[in-house]
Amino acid sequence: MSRIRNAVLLAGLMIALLVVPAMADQEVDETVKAKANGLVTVENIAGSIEIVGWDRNEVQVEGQLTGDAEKLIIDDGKKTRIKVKYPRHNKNLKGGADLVIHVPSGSRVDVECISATIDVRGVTGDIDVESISGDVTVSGKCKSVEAESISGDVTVDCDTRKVSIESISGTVEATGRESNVHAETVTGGIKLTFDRFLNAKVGSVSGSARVSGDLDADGDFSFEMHSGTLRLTVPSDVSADFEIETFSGGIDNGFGQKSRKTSKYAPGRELEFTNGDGEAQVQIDTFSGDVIIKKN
């Protein structure tokens, strides 16, 4: 008899667990003081984060825990630490945060994402950002940026002397002014558009690239593909030393000057010219992809 009692009240207790709601949405809205150019990190693993920058010396988030999501924890001693609690060791969270978080303008900002998106405007710092699935965008004026993804896209259009951007999966897209720029992707594509670039470095697998602006005469710039194709415009006036070489892709010069096989035995073709003084420095490298070169 009491295996059976212990039964029913386990079935019970059971049912009645079945029964409890889920833990209700949570509206959140905190305000802490900070500096005027102090560090703001913030951490997530689902949903969205979009980071505004503010004429105020405080750091203000509004938003929804969703799901999973426990509480939001902020931290406001040396630097603003904004973290949003998840259950440990569970696999398959539902739900998320999604936050609008108000920095003053003049903020460092670093973000780590799992899968939520991240858009930061309006902040004239130093921007780290970090997302493995979900999408990154940065616009405004800044310092430098670093952004990237893995299997999500990366958009950037910034006034800055410093760009990084990555993904494997995802394209990379940035437009600005004057800036060094450094852009890597695996399968995702490439789209550079700039006034002028002071250096660059642009890599990719299988993607194809677009590169669109003038060379700096006191610049380097490398660009390794292997089966994709770049695109490289540049003025009719570039002062540049181009080095070409591709292992089975063609060369397409808008300047004129033609290409030459690299050996009788091998599909490769190489070309070597310069325009003007020669001052900037261009290196081009591909496996298989083509290299076309325009002038505007």
Second form
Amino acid sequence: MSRIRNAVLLAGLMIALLVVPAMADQEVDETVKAKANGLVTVENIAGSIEIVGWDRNEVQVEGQLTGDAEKLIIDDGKKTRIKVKYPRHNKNLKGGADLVIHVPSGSRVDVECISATIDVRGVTGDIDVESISGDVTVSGKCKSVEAESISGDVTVDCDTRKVSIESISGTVEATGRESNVHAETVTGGIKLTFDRFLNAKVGSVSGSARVSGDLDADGDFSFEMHSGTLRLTVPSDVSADFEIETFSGGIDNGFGQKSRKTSKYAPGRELEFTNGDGEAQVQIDTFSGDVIIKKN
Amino acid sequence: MADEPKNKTTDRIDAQVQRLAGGLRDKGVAPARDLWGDIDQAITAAEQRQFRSPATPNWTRFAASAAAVAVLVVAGWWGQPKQFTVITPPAGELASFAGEAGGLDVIDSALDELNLALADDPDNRSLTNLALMLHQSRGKMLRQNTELRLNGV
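Coords for the form predicted in complex with the partner chain, given the form predicted alone:
In what comes next, the whole complex appears, and the chain from above leads the way.
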């Protein structure tokens, strides 16, 4: 009887030894010196990464490691490299790292995550962020933004000259003042609202796009939609030359000019018209997606 | 009642066989050789097969079967795609792959539609632009997949 009891106690002890370390949360708070405009890279799998620019030449990492997140690694050589270590060969990771990282505001930031969400704000350098299934948010005034997610949503609200946002099934949304914009999705929707687009390249397979803003006179604007609908809203006095063609979709032109059939036997429609001096070049191609042009 | 004609026929045939056999015997006609030896040997061998003791298994056949199974198992293991996965990320990761797979399906079916249209109108610049965009998206997606796998995701 006592042998059975001892065996049960031993088994219980072993289970406790295995489970307790895995469940223990770990607070982290580390600070290292950094260049004012240096590169900061962050790698994490799960949880959340919040990056905030500040006026100190230091990188500070605060937060919590939970579940399987084992430890925080910070290399502060030529660049500041922050990485959360997880066990290898673990098929069922639990927990993750929830980190708030303060970086010098002039930093260049490069973040790669798997399911973790990413939020970057107050950083004025180049920002390159990528998550596979987590949502990505970037805000503030910065040099350029490249934000990408595969199934997460991407939201950029920046005063920057260059924005590139991509997702496969997530929604991408960008707002700003004047910018060169590249937006691409497969099934996700696109929403772009800028005071003025300097250049724009928008592409989607089945997702729809809603684009609103003035078009720079020197710019080229290309919209390629397979089956998604494009709604383009531009000022009534926009100076642009429009060239629109759809294989089987419809064209609704708020400026009044009517589209015509591309052929007697095919369902396609095309429309070419010029507004103002026709400076900006707008090219719209869709397969079956509708094109709606509105003026405001 | 219905079997009566059938029985009558059988009886008639039996009677004919007996009569013919009797005639051969009476004429001194015998088989060219003694068939009983072969028949007896066949019956004995069949009995031995049927009543072989289970306590004396055929070890050769058993070893051959085991070897065959072992070869199949090793071949199956060897043929499996090698898993380089270092980490399988949690929860949302599955959703991402689902989304990605869905994305490829969407692109492929869009390309099918475009190819049909281009077959009819190969010089259509608009369709060519769209096809280029789709191929670029597809290439990018495949590249992402490869990178993820190489990185152990």
